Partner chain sequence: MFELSPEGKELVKKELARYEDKYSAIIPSLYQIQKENEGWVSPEAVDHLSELTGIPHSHINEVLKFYTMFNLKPTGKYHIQVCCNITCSMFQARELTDDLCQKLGIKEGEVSEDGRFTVSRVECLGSCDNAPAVQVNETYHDNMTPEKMDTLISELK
Amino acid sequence: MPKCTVNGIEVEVKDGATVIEAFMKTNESIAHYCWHPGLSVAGVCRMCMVEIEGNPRLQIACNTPVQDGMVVYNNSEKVKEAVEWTLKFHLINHPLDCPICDQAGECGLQEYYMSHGSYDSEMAERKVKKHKVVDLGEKVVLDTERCILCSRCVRFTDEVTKTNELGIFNRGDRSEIGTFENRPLNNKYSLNTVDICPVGALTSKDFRFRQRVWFLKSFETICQGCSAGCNVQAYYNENGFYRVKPVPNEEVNGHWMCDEGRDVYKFANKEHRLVSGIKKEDSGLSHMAPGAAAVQLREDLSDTKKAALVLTGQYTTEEYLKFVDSFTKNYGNEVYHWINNPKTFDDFDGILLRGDKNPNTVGLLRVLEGKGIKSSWADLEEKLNSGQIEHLVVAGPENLAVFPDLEEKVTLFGQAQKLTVLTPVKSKFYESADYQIPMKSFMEKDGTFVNHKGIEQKLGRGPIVVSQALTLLDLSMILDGSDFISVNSASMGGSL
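Using the sequence just given, produce the structure of the chain by itself, in the form predicted on its own.
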């Protein structure tokens, strides 16, 4: 593998690597707009200029292969002047609308202007005006006048999704990004174009004007939308969660995530959450603390001769291990796996989207196999239909959108003499249950998800949304006889 020196730092790179990849490996700063590690090289922004010893002319780092022994600089006055002039050309027609731009605070133009610009404009001509608030599709809006024609979005639809909705139209300073006729940007990965846009040209309709980025905190976690296990960054403040964006992981999701996964933050917010334990009594519904409801559930289960447990693949491996152990030890081996979409369970779109819409099916199946549990869904249906199950406990999903059979299944579960639903979210279908016990969302707890490949990944723990919500670990303590539960402490992730 060739070695080169970047700003005085020696670095070894793989064969065929470019100079900009060497810069990235050393964490040396280098200006760039059009280059992206997940896309082909375009070389159109001309910002990544470098000086190479022995070469009289400056070169672009994104399209220059590393040669063994190469010595490269981008901190010389010659390079700085070239980058400054290139930036001036990018800003010739760019509007001065930073105060209202959604990209403010995380914009490449702002960052490079502060590091390479800070100059007085020499342009006397009027800026070329282009279209604003162009509706590209269901999820993405384009402000054409902010676009610097880096072509990242075009290359994404050509090379990643291969749906080819976007192109560059017209010529010269009238060139602009747009969609082809009758082909809106509605593919299932369209919001990645917003992520990779280095300026505020492409914005998400869901996030647009909702929050300033400098008011948001973030943490890394795992997407809960399907068994792909995409690595994501979740953004929040004291009012709730606002968005998730992909975190690069070459082994799992590359640089991308699907549009469906972008909505996983929503059901973690308080307006969708079950916040108190609910017990159905003759006089109506009784509301209580989740821990108190769990203690009453234990007392109810202690008088039950035939109890059963239904699990969805939306909890952590650690929760399954402890809860299945506690349940089987106290109430028998009637444990069942709820597969919400058996007909499309093995589907794959060739990019990321999996038919299994649960983040930890593999983890659940490993636990059940380790416990020697081989119960079939047909057995559960037969026992429910014949009245053999007195009390059914269901660890229900938090992502209700991917459980289209929810109403049908809750009707089936209702054939048990008593029904308990463990759930982070509210649902009208759960109102007939004898117990509803609030659970933490995946945003609020530690643990492990195992994706479809068998890769174990740790969840990041964010702020606490529902202060007394439980985990299956907490419930297992109660089933084992404890009346004391340490739920959420201020030192573990804080609270909204």
Contents of the next structure:
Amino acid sequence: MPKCTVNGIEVEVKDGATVIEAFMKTNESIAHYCWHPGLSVAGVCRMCMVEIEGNPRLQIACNTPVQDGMVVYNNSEKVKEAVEWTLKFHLINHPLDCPICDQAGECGLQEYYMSHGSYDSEMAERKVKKHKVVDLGEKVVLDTERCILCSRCVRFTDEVTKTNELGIFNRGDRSEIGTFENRPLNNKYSLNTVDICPVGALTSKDFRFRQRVWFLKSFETICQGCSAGCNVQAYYNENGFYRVKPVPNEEVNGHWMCDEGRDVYKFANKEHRLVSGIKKEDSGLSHMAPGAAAVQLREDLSDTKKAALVLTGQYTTEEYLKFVDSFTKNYGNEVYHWINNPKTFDDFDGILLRGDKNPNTVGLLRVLEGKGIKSSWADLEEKLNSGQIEHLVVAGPENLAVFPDLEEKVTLFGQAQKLTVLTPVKSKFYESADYQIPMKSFMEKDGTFVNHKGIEQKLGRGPIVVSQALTLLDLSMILDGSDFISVNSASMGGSL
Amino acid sequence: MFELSPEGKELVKKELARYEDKYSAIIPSLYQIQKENEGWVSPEAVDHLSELTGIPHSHINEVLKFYTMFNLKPTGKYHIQVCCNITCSMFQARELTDDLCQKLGIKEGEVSEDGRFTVSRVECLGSCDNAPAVQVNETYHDNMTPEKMDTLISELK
Amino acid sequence: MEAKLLSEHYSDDSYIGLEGYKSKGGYAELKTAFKMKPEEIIEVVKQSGLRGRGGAGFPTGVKWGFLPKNGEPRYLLCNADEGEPGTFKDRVMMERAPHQLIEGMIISGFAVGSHKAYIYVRGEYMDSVRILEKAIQEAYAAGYLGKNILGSGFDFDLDVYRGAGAYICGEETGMISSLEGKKGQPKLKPPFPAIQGYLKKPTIVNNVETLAAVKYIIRDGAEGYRKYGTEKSAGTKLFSVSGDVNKPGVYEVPLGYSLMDLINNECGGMREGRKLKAVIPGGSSAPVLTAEETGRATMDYECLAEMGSMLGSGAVIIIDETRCMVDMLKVILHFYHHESCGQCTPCREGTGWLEKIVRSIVDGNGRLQDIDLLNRVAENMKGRTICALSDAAALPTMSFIQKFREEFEFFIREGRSQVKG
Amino acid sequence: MSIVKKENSLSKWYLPGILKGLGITFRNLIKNLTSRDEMLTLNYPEEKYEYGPRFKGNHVLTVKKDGSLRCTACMLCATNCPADCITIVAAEHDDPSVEKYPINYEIDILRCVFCGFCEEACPVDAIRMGPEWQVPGVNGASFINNISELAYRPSLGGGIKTVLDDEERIKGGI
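Could the form predicted together with its partner chain be shown next, to go alongside the form predicted on its own?
Let's see the whole complex now, leading with the same chain.
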């Protein structure tokens, strides 16, 4: 474990660590573009210049291993001038696209220009023109003029996905990143290239032009898309959620997340959400406040002899604990686990993507085990077919896209005399249900997801989209007899 | 669709086995493609080579576009490459190129109408003692003058 | 005073073939070397003071000593990617004496314990490739290459790899990248090639002339070799002289030889009796010398370094009074702009910027502040990149401006060249 | 402000002052009737006051030489607006050299404080504050100006063209 001094701060690093890692550890700022903790070292942007005591030449921090007793600093005039000049070199051929560039506001060039540059350009010559708005398939748009050739994206497709779509073609200042013959960049992790691009060369088609980043706020939470449980940052403003990006967590997702997971913000937005409680009556569907619908459900259930509960792995552990407890206490031990895609449930693509498309299957199984509930899906089917279930309560999924069997299953559930669907999102398949009660999405609540490895991770609560929607905790309180809705939902947290 | 001749494929196979790393076969294979494909490497040819060797096409494309001796456009039967680097340009190589282009009625990099000539400026050919140096396909011609160039052109016709 | 060591038989056509080569003492040193221990050879090379002839001038024996001392497989690469403008000695060496190189390589391979070697020849040198390939076949047939050479128990395979036109492949790690079938982009150091080079194995890269010289060090011994040259720059060196002299060509002289003598004696003086204006002593990347400096210069590593220039690959470009230095710099900078691999930002963008500034001066659009700007851009490209290409563009720029500033100022003020009227 | 009047004998009387005042009134009446140019007031709304060229009135979105909007939908005006009265919806343009443009650009003129920050923030000279200011409306909605109002209202005569065009911009390497 060598020790070194970074800008006067002593720090101990792992064997073989580089100087830039020492900087990261001390939280001393160091400009860098090409270095990324999840990729190999390229050493090409030349921004991370440091002065090492006893070495007259400036060195790059990303490829210099720390030696015991090394004294390194990057706050000397010599380093500052070098970094400013390297930034100048980056910028001389960079187009003035900031007004139309999606990266503006979170762009490495803008950032370092403000912190290390602030000079007047001396470039009086023509800039090099390259290709703009290159369509790289369904997800990514490329602008080679904005590219600073840090090669992060190329290393990503070479090292992480190993799909090798991207390359740097030509040489010198004619170099351009791209795919061979502009073929699509359609691997399952392609949007990570957009995240790691320090400039606006790669932009996401989904997010493109929809919002300027400085209008967005963000919070950290856990991806709901599958059992991997990737840590993500969700971005929103008063109009809803706009995107999610991965947050590094070495234990869970490293630095990446899949493209599927990038869509999980969509169903949390208002246009997809169920906003009021719906009760089917002879006269038609009657809309009411969710709490009122829940109270009516309680009354309805109290007459029932045979009620059953179906749970999906899309709710938090806390909700399962309380709700299963209330339900079994009040209506008996009929609790079933709905597995959406049994055939591909155990799949794994070797990087992140899991076949189990529920964020908290392990949490659910732990709760059921803890309660001593052993049930099989076949039992439920048999009971439904034979009409043994009077009232079936289904805690339905949020992410309908990963439930290919939704229609089929809802038809099956319809065989119960009465069907209640608890759901955050609207679906036409639910229209036949007797009760539809709106639930909060994972973006709007606290709680725990347990990923496939059994790692418990806390959700970070974001803004409330549908303030009147319930959580299973609220619902269990109502089932237990309370007519008040807990403080958990509407009264806390900012509303959109 | 471009496809290598059987001999060409054989050569690629041999090159793949010749070096410790199969990637080393890219450059010799591209030379072979260029030879068989009217003096240039087309995108289809890159695809073909990628299929043949199992090397990602983006990688082959990177190599192809990095090295100046691979042409990305069709070239004439005789590729006249005039060195315009320091010593040669001291001895009027640039004027010689302009002159030549004018005579053939083409711009640099273009193919003459009869499909025989392409003229391009290249960097040092390593024949500075005989400046200006000109390379036609793989043959060097030294101490070029406009007159010698005329003779050369007429001989190549 | 030509000292013919390597180039003794270059004028003899039969020296190209194996028989002719053997009749002139060829492959004799190989037998001598096999009687020595590899460490002894390295020691002799160290003692001889042989320094890399490709440009950097790093002591060869010391470089060999960096290899890990275990049995790990390692490679010997011969750098024949001679791209430095003004240099053509390697081509002459390969075409006039291929077996000399092969013999030098076998000895060097034996010394460093490598069993596989490549000669990386630049793509344009098709003749050299053909001649080398033929010579290698002859050598295999005669048992100088292959398994158990001359009964010594030493196996050595040699192959030729043809580049495809990229100056940067002359940089040792760029060459390794190219040999690995990638773009010829230099690699980050550390790790150095001697630890992790070709295919991540220890690799030694030496210039054609360096490897060929090993044969003569074995022949004459360290002391014999040191008879030529100076204390710190031992031995002889092949210089590629081009430009405004009467007899341009490759000349072998001992290091420390006077530059004026080289021009006047070997090269037959200035062309058409014109006046000397400047000399680029070590290829286009070496800072230029004025006529006055040329008068004092001796051709060795130390003297030229002292004058702020370098010996480089030994490409001497003689410039007479009729040449416009602004135009020359434009040609040089165009070359570096064209050849920058595009990896490191200062070089990728800086070479283009430099060329554009000089081009606008030549086009008559220059501004007086451009001269300082050129200087500052060059200053900030120096030493900031993975390899030395950006230095190679920066150094001549700075020296041209420093030594011929009034020519640049004239060009900007008048919109025309000072010398061409 | 206090005016110190010199007491004199006449000022003690009522009528002389009145007559003097009426005289001024009558003189001006005659003057206004005979030389209307020198009249200080305007017959609004038939007559309108002409403001200086730097007056910050209703916004104008400038257009390019081909008549399309100059605006690139960068949202800097909306960011800079202290009254939060600008709403822009951006979209992808078919022409890659344009790339981004506004499909909707609205200014709520009732919220606008006419500070001119939008004009200052604009990097491409796409928004200017024009000379007009008195635009009546019948309800709240008629004060929300959209693209057709901002760029192509009849008073602009087909749109105000900016000086620098894309070609010149690219030529200049900007």
